[in-house]
Amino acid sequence: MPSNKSLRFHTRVIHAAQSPENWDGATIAPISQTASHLHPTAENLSSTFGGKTTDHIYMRLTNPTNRVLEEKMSLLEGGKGAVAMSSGMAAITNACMALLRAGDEFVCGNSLFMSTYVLFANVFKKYGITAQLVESTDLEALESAINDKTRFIYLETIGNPKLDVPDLARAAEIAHNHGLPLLVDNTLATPYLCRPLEMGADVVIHSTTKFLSGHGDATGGIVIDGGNFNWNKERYPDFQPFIDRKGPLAYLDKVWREHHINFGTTQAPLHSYLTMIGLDTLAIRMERYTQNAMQVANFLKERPELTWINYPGLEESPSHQTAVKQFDGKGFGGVIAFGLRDQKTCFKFIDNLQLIYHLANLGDCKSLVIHPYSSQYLSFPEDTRQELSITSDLIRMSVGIEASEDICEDLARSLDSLS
């Protein structure tokens, strides 16, 4: 087969990491459903256990399944080794702790997934670790915030929900100018619309429940090292360890040895397996997610029933040049968000669906809808909602592959619902 790089993502996402020789001629990656792997002698696990070899001992530490999903991940976003997680969050946790000491900072932008935000501002809070949020568009506020304690710079590729688009070239440039890697969380957009590694980010994290997966029955997370930055020992003098036994993985072995195995967020082999069957469809589905997102955002832009929009792929946009630039024309994402006229009326358009489903996920193939304001933010204080854009007249949006015709035929009986 010719190699990797020479395939185009069409065909790579499909035949990535594929081994039907070593899988007895299957052509799905076996589920490798045990809890620990038999050793043919002392002295062979004994060397496993040194490192030197890659066999498995046991499901918390490595499993062949989710193996086969790592090999995949890092093939399809360019990087050197991955790790596969319980769930996004799982690896959001593990990639920044990894990087963390008490009294350590860390500069992001402040759109975040809710679950992210309460991490980084409440969580790490109470260890003595500091985020500091800033504009995540505005890369000269990234940099003013940056200072000697400063660890790394997050980022999100498509904002969740507020859907804002920084430009990561520049972010990555900022950061290695300063010694710092840029980790990017590439959920939203997923290697089809964008490979952040390719544009000078170090590490990429997923969650794989998302549009990886797509099916909605499959939850996971996984972290990615581009394998490239140099973890030099004035910053990060904890490094020199991983650094000797792994080199250009050092900051990999890091995540996987000193948090993933020991904070037990083993990924279940049965939802690695899940991932990439629908990873097999992924090419195909993000040109439908984005070809109805775009439908549906002009459709919804027309209607008077909304008071703003905001979808990448429209020229209003605030981030549509990025996107333009940064997704190289393949689209704009599955994700919409938009507004009504307040609280009530977006619970009334909601429960008047009938064919888009209301419920807390996105990346479906299915058309989802939610209310943040009074669902995932329900407890969030009432400025920390409108610092993250969290507003009670908002509507969020997952576009789905169906029939984009029957989508805004839903939308259109819903939204005329309301007069």
Ligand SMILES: Cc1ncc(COP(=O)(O)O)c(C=O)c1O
The other form holds:
Amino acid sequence: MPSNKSLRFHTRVIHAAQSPENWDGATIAPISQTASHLHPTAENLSSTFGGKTTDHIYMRLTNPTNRVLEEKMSLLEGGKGAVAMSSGMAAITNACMALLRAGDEFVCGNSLFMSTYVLFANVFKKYGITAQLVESTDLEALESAINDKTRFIYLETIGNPKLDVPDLARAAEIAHNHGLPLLVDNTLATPYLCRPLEMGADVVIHSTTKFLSGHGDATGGIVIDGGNFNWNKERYPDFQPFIDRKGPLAYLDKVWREHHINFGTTQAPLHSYLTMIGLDTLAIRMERYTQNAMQVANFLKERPELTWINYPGLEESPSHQTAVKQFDGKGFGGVIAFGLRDQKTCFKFIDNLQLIYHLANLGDCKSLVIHPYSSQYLSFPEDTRQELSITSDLIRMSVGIEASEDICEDLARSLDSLS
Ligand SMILES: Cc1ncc(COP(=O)(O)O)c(C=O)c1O
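For comparison with the form predicted on its own, kindly provide the form predicted together with the ligand.
Shown next: the complete complex, the earlier chain at its head.
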């Protein structure tokens, strides 16, 4: 097998972390469906608890199937290690909590997935932690919000559902100038379009539920550690035991040992298995999502029923230039946001679709739409919705890999019915 680094992404995504010789010749990582693992001697179990072996103990700690996904995702993102968890939100919670104590602050872009926003703005607040929200692409505002209490910077590669694209290399530079790590939720871009660690970010987080699994069949999340950040004693006083134990992987050890294990955010091995089957086709699916999304965006922008449209692939999108630079000309992802006259029109449009599914998810093979204002953001106060650009005329569409003609025909049929 050639080394991982010499292989192109399309090959790597299939062959990374493959180990048939350890799987009785199986070409897919077996599902290791066991809560606990036998140990031959008391000495062996004691050594494993002491971190002297990498044997498995108990599913909440580690699992052989999950470990393959962790190795694979770490290789694809260019990290030094990863921990798989039960959902994207579990990954975000653990990734942040490992850096925070009561009284701390962090700075994040305000273009955030709905539950991430609730976690940051409402839940953390109850524990004395303050999220300083700034416009995601306004890096001057981001820098100005940093103070002595700041512990990290947090951004989404492509904000959901605003679809803005912050300059990650510049954000990493700002973070490092202040001795802070940059954490990036790379869910909408995937390592096919963008590898934040290569741009200077320190930690990458994914909801594997979306494009990585690609079939809407398994929830999951993962935290990937770049392993390069210097966790200095002044700002991160509780890191020392983890540094002593794991050196450059101190952060990941803290995420795993202190939070993942004790919060019980265990990933089901079946979900890791399904995610890895999805990963085999990630590169070709991403090619297709991005081609289809570009065609659908070009089709939609000509339709008179639309009051506005945003897709990073459109030249008129405020994030187009950053996206071109950051995604290496490989496309702009599969999610489009657009406006119709009002909420009533949005409902009619959704109800008249015949092919495109109406549900709360994205990154599936199938095309999906949702009206975020009346669903995910239903209970949000109006001023918060405005702050997050969740307007009552907004439709979010996740373009699938069907024939683009069929997607556009379904959209056209439904848009025609509005007049
Ligand atoms: C950008 C982003 N991050 C995180 C999540 C949360 O992932 P999960 O639903 O797997 O918890 C989502 C879910 O839609 C998302 O879009």
